[in-house]
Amino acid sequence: MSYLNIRNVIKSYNNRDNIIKNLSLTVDKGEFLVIVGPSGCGKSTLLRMIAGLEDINSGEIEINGEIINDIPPADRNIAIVFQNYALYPHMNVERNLSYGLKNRKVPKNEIAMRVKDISKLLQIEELLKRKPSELSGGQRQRVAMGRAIIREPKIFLFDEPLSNLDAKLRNQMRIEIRKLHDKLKITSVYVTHDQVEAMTLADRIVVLNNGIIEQVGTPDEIYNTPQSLFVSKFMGTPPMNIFRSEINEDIANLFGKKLKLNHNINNNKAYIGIRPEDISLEDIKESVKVEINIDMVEKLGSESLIYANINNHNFIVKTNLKIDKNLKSINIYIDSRKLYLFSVKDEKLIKKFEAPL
């Protein structure tokens, strides 16, 4: 059931171009929704409008059937976790957790019980008497989350909460946040520019670009069936390889090789997309064989990335085979059953297709 409804929301600053452009979105009760996109796409602005920290120019935001446009932030019962933790430096952890409840006149015995339960849930019981300056980044983030949870809000909002942590700690905190959500089942909206966070945390992902929703879907849907050229290049590490191709009826020209598409299009040009992991270094059925010139081999433990050049186009191959770092050229086999076809006109997906040679 839809719990958070955003309808036709527009946001601009000082009469400049709209940051958020007539955006509509629904979030189900108990869902973990992740909004992902490049810097400046409007994702944090959207989150702040839900929280009431930014006004909207037009449109409606509704929570559980109630329009909240004119409700002050403090009265929306929404908890937000920021990337800089926003803890009170002069208060210890226990007081940071309980401060909001005291302001709401919650009875002392209930505050004590909630602090005990939350500190146990987040494994910060031994930190209650410490001040934020005495905590590590991961501990501060747990306290910030605890301060949000203890309020028992209608919705959790996360504004890039892990961006200040090192890579190892980010991985650990991602797991903890997802486990916490699975326990609490509180509707959550999480903003990040990190696609790995989006893919690992989300029930559904919203890909935002220049204030417009490019696609909404499950992580599998976003990755396996990107609906636009932007999504195909943004979601994926490394990103999808994209090439412009001449099309004659249903025959594409891919690096000088003819490829039967079994799909007629109205013009003679299209973009063809290929995921780096869908390229083999060994001959496979229904593949296109191409020789590539290698610029660099990047070894990543069990995997290697081959950075190559084909007809002046940069190209990346992802493989788990052992590769000599000094190799200058190699034959690759592109699986024609795993290609994507995008329109040159509007950059939308035409087809994810199976194309026999």
Contents of the next structure:
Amino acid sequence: MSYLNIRNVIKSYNNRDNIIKNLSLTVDKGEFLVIVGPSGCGKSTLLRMIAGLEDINSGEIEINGEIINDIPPADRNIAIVFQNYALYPHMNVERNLSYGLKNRKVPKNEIAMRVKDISKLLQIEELLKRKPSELSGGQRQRVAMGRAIIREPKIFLFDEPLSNLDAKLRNQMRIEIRKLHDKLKITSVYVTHDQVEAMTLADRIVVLNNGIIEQVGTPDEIYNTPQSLFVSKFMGTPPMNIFRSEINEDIANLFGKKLKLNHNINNNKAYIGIRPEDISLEDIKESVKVEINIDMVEKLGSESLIYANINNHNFIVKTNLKIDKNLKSINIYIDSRKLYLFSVKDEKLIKKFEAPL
Ligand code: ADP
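Structure of the form predicted in complex with adenosine-5'-diphosphate, please, following the form predicted on its own?
Every chain and every other molecule in the complex is listed next, the one we just looked at coming first.
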């Protein structure tokens, strides 16, 4: 099993602004690390630098303690799976799988054995004689993964591999990728803009914003204790509701109501965050009651999303109570023990309040 160390890496294209800004990160042995962030934040650039497809301006990338900055991509023993599969169209599945091994002069009987094992693992045994054009999107993606795994790489990289698939297949392939990882334990770095993919696949998530790491943590840590306003808004569907609030000692002013926070603040302003699922429609202890105007109710089956506004602040409530679609207003209860406070100055987390169990 291999580990990856990225140290103080800086990257710019054509001497323009830095795309990756002094980034350091370690991927542990056998770990599945997901890098998530909005489009253009530098995810693919980072992955391509690990693969050696892009030079770096400064810093070091190491595999198992060895600096690989100057090692050409083909000699890094890193496999990469792209969203467009990059299969050879004129070769059948079997040849697509075996091509790389043949080039490396792996003995014929060993190639045959590995093709057999891999196609069984990925359940593509029936497809070996077909050309890529005769496969569905999901089958192509499986072959692309097979081709990557068959080389027994030290590190497995995924660049938004599921973006071209429809929603149902994407869910299915996501589960398959995670199961495959649990079996093979190849150290993996997976890039996506989709926070649901990040939450469900990752051992640890890296939230990247504008070439800088906002936070590294397990999916639970990222969701439950977002360290910045950016992470709180980016992770979670629907995202956290954020309101700017005046705060006097430990009393916040929320929509004209006073909310006791049990925490004194030096600054007299803060952002208050509340997850849509933490807003209650039933009276609870230590909460503040507010009447809201409902813009729309979206039924999701077992849950409903209420899109609402108070004094022109939009926000969302998630509830598993039955809600009449035509309801125009409703009382909500904001529990002061389930809030997040973020600094107005640097947008970092000041405090997370937790209700006692
Ligand atoms: P992401 O994968 O997060 O969408 P990218 O790493 O692809 O982001 O791109 C990050 C930034 O670098 C973007 O602003 C993009 O326009 C720029 N960029 C990417 N590749 C090149 C390139 N080859 N030349 C110049 N700019 C590039």
